[in-house]
Amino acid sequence: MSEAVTHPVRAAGPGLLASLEPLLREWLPRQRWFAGKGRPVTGFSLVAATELMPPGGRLGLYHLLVQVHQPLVPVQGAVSAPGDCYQLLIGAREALPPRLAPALIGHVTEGPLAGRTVYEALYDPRPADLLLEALRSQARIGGLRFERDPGQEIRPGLVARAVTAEQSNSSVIYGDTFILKLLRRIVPGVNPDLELPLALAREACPRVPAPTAWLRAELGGEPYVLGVLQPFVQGAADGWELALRELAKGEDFSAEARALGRATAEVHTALARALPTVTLGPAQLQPLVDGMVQRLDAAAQAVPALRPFAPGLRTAFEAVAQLGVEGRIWTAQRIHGDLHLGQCLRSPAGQWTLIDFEGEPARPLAERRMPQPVLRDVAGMLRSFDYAAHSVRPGVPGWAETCRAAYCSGYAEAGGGDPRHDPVLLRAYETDKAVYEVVYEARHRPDWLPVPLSAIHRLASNPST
């Protein structure tokens, strides 16, 4: 094991953030991972700043944790308040080479970086190399802690390349050997994106890549997980892209859906062994149902197209509460929390793995770490098949229904119990997910709004689905 090292860090003076602020106001809202879209940015607070490269060179590199101030509601005269905290890796050069043009943030006119051009440093191999070397050597740089599994080797010299596909975080691939996921929206506490893969590694679950290394910080006595390095599944196909390719060719996807159901059940079984489970009786069910109803009411206020369906959708949640009153109980455990086809990879050998255990980033961390019925994950995947079926024109009649049935059958084959045997809870979770999708699409991709609305129509009018 390499000996941990500590690098001296020069204080990034108080003028650093002030000099970047005009540029960040324009750049941040354009990023896929920025959660505050639709509300103006009114200011920033610096949570932490670490200089990762020594001063005096052509390249400056700054690791920033920045809290964004935005109005509480998107109306004129609303009160501005501290909001989300974001992790930024800012490079500074005299001029950007053409290859880094897509990473441009802007040109600084005042402050300690005056006259320099700043950019998203993850697109630059040199800063990306520095991150991997820090993880390999278990460095300590200011308040940053680079840690790794001593049982896994990290070879130096792996070529870095940024993942340019749209993500809710940012990723760098190293030589087709590792992938580093840097979390963008940072919250204090134990992050399930590290916690759950580590627990599954202890259970020797082959369906989830075991973390190789991770980046942490401790601020104000609170732990923060900032990034996770995992083995890269070379040649793997993203489940979403694979499904769309098969759909476009009119090919059957039921065998893959069945295999994916088995993989999901295996992960759930391993998580139930690794971490505590709880029983949900009437007292525990009521807050769960109340949360679903509250999200529905808020969504109906935000998206007028949802309002005519709200009474029918509410019956899905009320049916769960009624079963609780009648004495029905459920088992809850740790789950993936945001499962869909895009969170699954199929290796060239046909093995499915699950990735990205962060959960829905918009929900509070404490909620994402709560034990929940496994049907929440199942419902997320069923919605994903529906999304895929509506994404390709012309579609394949019955494609989504066939995949949904095959997935549930595969889940049952792996010992998870057939999700279709619990239709009331499954409908409630699928309804809750579709409501979330309506709000997301209305806010970010209005052209996609008909996809979840078609499910909303089905779920509101037919209690058996």
Ligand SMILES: O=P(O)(O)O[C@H]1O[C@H](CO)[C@@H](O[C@H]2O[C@H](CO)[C@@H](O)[C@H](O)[C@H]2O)[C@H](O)[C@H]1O
Given for the second form:
Amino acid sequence: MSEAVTHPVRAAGPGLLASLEPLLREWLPRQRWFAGKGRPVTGFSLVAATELMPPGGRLGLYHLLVQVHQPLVPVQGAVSAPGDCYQLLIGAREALPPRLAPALIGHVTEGPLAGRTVYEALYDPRPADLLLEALRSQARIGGLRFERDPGQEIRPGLVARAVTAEQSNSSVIYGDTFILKLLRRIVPGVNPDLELPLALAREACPRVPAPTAWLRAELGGEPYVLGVLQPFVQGAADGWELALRELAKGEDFSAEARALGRATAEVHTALARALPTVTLGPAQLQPLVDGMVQRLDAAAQAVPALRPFAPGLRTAFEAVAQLGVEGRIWTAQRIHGDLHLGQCLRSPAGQWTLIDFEGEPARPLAERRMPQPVLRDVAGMLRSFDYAAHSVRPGVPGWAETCRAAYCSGYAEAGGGDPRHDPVLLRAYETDKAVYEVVYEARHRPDWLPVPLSAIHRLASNPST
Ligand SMILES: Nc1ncnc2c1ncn2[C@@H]1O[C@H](COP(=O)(O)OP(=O)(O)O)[C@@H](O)[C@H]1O
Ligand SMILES: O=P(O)(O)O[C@H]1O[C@H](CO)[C@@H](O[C@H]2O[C@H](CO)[C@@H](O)[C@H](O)[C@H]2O)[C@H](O)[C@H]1O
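So the form predicted on its own is up there; where is the form predicted together with the ligand?
To see the whole picture, the full complex is given below, headed by that same chain.
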């Protein structure tokens, strides 16, 4: 919300948006990637509209950046405020073929598209082909800039298929060769999802797919990253799937956890080489601790189940501040920012790569791009082993603990320093992450709320774990 887009609207689009508005009001809040769940949508404004295929033919195609108005608090009738900006790829056809039925947005009754059926065009191979071709040929269409690494080729004619798994953004796979992620919630500025993989590519770090091409826009003098194309890791399974599979069989996962620890340390080392690092003395530490406390307070407001644990959780943050007062300093650097098992892909050859450097999507971009202690990523992974262990019934006693220890050992072996040697900061980050997860699950997957709440219970009642 703090990153609202304020530049002028292109004259061409308002009639189009007005005709889509009633449909978007219904459709948008149902999308997994819609960040404003729980607050009514009170209106829309158009940030940019680009016609990618004219509506006269069988298929019309529009690229839209739309600002959604929502009250700041989840109360019906509260004052509407300009909120988040979303990227939409809207197709318009006279009739939708049955294979596109799941992509339906609705039937337009008035305005320039009256009588047409509009739908989520990313699930339609033709619009998806158009995007790849534009990236391949480095096209400029309206305000959209399709750009490519000159050192990487994109073969024409790769067959598109949309990723249907639950995501924060939306992706299309091309011929098992590339994957294009279109970012959904758009904010101005340098996006770490492109910035960090490009920096890692410059360091020749093999743990992260090097971006092949990207989609940007310049609006009102501000740069926006709208999408990134990268090599597709063929036949890969993500760490979450693999962990659950092993758990279901009652199998140990510690060798993989150790390899993941090594991969994480390698990425951290490359990032520390590629981008500036800073020292966190007491002056820098206090805002970091304040941020954790504020997030806890806001989370406790939003999710009542958290409230009884808040005083216990706060002790984790206070302990970090105390170490700072005693003169302890840490190094901060660019990190992944939202590391969990689902962000780790294992190739059939057993190599781990890390993906999705966007950071926690709900946090402001400036905050996501700040150097931070590497323990924040480590804590994310430790939480993930705990998540996996709580998601399979019956569980395997000690599974999470063994994985967590193996991950830390792997991290230390690859030269990252043993995270367990810094238990106070590690616990604070684990607590901060569990608090984030409570809010995330309450908003997106209420059935999962007991998973982070069990960690909250542990972290609040036993400061030494
Ligand atoms: N380079 C890749 N190779 C293979 N699969 C990938 C690659 N990048 C992403 N994926 C798949 O796409 C999914 C979504 O990608 P991700 O970057 O995590 O998007 P989001 O930000 O929407 O969560 C991943 O969970 C993974 O299954
Ligand atoms: O989809 P993103 O990668 O942007 O991340 C968001 O969604 C994740 C869930 O898909 C969420 O992760 C949480 O659940 C995972 C299991 O589904 C678990 O492995 C993670 O440890 C846990 O944090 C993530 O927090 C959220 O930002």
